[in-house]
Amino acid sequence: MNTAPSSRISPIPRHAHGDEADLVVEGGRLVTPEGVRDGAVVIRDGRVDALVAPGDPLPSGPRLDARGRYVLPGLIDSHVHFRTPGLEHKETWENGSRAALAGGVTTVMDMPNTRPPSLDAPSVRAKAALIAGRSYVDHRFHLGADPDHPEVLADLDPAVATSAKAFMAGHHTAPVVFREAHQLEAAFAAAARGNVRLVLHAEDQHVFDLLDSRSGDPGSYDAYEPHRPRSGAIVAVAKVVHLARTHGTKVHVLHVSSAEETDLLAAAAAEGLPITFEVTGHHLSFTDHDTARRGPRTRLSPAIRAPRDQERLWRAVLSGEATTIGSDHAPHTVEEKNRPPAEAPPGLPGVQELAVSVWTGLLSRGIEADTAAAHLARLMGKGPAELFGLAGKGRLTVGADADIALLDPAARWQMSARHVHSLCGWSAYEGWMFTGRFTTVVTGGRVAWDLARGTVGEPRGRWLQGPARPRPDAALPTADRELEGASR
């Protein structure tokens, strides 16, 4: 049951001296970079104008009451498939991010693996336009990595995408795969010239096609993961480490599903090779043993795997040694995920389930509530923000974009489909007893969504264009520049 007080903001009087904030919320335990600690929010102009420990003064202006909350930055999840353009009978942008602020997050990052599929940066361009004036959150896209075109990546403008996703292996939405040896190394090469992080999803299609050609499709759920198996991703993953160590190219792995992924990668990374991976929500969430017993709901890609696995991969989220949680929010139609096991696509929802499943899983493991607010501000606020150079965004700190997310810790409620903010209407997580909900979302200084009514107001999100690629003579100081003019 929610007992926290209302957030509702309350006006009060204005004092005769000194500036009115546009925001202030107080009562609080701040998740900032420095700590865990009580105190107010100052917002002013849309960023973080001020920290303010307990009982200093604070300005006049509104308030937005914070007692028995945590403070969080705007949490980012970096890996979202809302389904625009072409696919939005599964979802729509609106309902995506309407999902995102329900889970406290005010910044996304979304895949391309759209119709048609964002491959270059005119396709880019595009679905921006087509977003524009629809979201209710920050957002930024991934660029599709194109084997047939790896060219692109070494040209790519930092403001069209900093980031390519490669796909390894193939599944229902994958629009191109890296079939190829000769062709994931070029890509990986181009990638490092231009200065492009390659995310990755490292499943090697050889070892899938091997085993399929003796086993054929699986007659059932409890089959689907041995049909999938961890070798798949071992393999994919070995490639990864190989290639980034030749090329030097920036890799960040998505949804590492296995024990051993999560050891080689963090072997790599100890070494001092630029890789970084991500664990999902739904990873450590479920076992194959749910889904042998639920079905399709969890039949994903990569496949949910055994307990040993999900025990390893919550060990990375603990140590540090994962960068990032994402949800790969990647809804279907409820008829889709009844197919016949060799026809349902993999994926599920969870934009909105993901921080609250996370932390209903760090306090069942023990783990202090002060100590889980700082896990998942690092999750899903520093690790991305730094990773994909989102300025302003995933802290807690002056001068960051006034993007805060409420989350009462104790909360107790069960989530069911009425939750649901997702086109799709249903959730994995249906029946789940979670602890902790986020009561109030502000974007750039403003609520946008409050647990009693929703989003509030109109959709502000904004395309978080990269920095400009810099003229070829930019970096050459001026007088040098003048020569060079009048040698031409």
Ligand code: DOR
Given for the second form:
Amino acid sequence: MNTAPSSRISPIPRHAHGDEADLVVEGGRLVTPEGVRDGAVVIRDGRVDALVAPGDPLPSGPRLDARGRYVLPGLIDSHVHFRTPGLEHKETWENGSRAALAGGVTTVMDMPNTRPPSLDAPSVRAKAALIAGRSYVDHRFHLGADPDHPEVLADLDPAVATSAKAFMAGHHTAPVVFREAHQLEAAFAAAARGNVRLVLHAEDQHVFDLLDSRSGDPGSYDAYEPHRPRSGAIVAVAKVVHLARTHGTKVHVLHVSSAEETDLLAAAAAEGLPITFEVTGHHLSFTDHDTARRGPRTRLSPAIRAPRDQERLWRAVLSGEATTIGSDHAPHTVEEKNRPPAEAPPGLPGVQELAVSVWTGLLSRGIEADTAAAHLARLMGKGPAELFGLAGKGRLTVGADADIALLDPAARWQMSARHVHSLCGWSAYEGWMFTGRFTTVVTGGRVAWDLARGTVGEPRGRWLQGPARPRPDAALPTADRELEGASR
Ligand code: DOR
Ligand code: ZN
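Show the other one: the form predicted in complex with this ligand, since we just had the form predicted on its own.
The next block holds the full complex; its first chain is the one shown before.
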């Protein structure tokens, strides 16, 4: 990681001698891809127009005081379940996106396991239309991979989605599950043809069925993790590695939970396979002791595992083996959660808590604040932006979208239910002392949220469509087109 200070932040502002800026974020510590240093951000027309070193001239215009704050790129959470359409009793897009802003997140990627699920392009477009005008944050959608229709992946218009989620094991909210080996094989082949990145819930249903046939449902939360053990995840990850090697499919394995999966995935990536993975905030924050002690709130799929797994996941985060951290924001109502282990749906809300819980974890592991800020900007900025082709997002750099999150790095505060913006109204982190708090969030160059006022202005989040599909004739280099013409 490059955190070495450098003397100057360039380039010199284009308009230094002329017109006003739309906003100047002044006096903060900038977390840029080139390093972490003091400076100001000049914003014009919704974009970062210049990064200016201390003492260099600044244009006139409205000021945002960032003294004592880290100035982070607006963060990306590439794994949320905002529950539209059909599950709005758990979460609304307004609530979910407000929770995102409070957690420094300005771009989310939403999952397809809704009612109905988004298993094809028309359903993704319909979802985007439902959300239009309701989101405080920019958004992109993961398509749902349908075991019965692999051809959808081969033909997917990248404007609609560039990634597709496949569930290899079932649970309460999984809409369709890849149970048969030939279905998974077909999906990997089709995704490779369509240049679609598969994002995977990699747990193996056959392993769980086999275990369930002997042991039945877990009777207590003590028994939950052993009921959904690491063997399911390890077997699934081994299959994923094999299929990625066979077909060349790009894969991103979600919510890696165990040391063994981490080792396998890191080795596969080192071999050069197009494999990356995500670690969630909750697998970094809790262990199976919490599930045994506190029950349904940390009943997750995949289950939260042992302290040694958590340590391996932290190592993956710090070493750069993990490309993204995600919240897997998966709200359920209190009534739904307060049930016996076999009936309670897995999942917890987390988009609001992700960055501060990881910040708290980084500092408590002795990571120095500038380095911690660079980690956050990589795992929730550059990492997901590059993986999913989110142009203009995830980097504090000239020309980027002016999405900015100001983090007070030392604020100590206790999380309680009254802080929760998610409609579900509860947090697994209630009672936690967090270090670090977002104080102001800017989207598209305008303040969208601050700690005192909450959301500021109307929801103006946009659907970030992917690149338009190249026209068939545009795919051929000019010389080839001429040759074709000549031979006609
Ligand atoms: O714990 C989980 N909850 N894991 C998933 O894979 C889905 C999610 C949900 O939608 O509730
Ligand atoms: Zn999820």
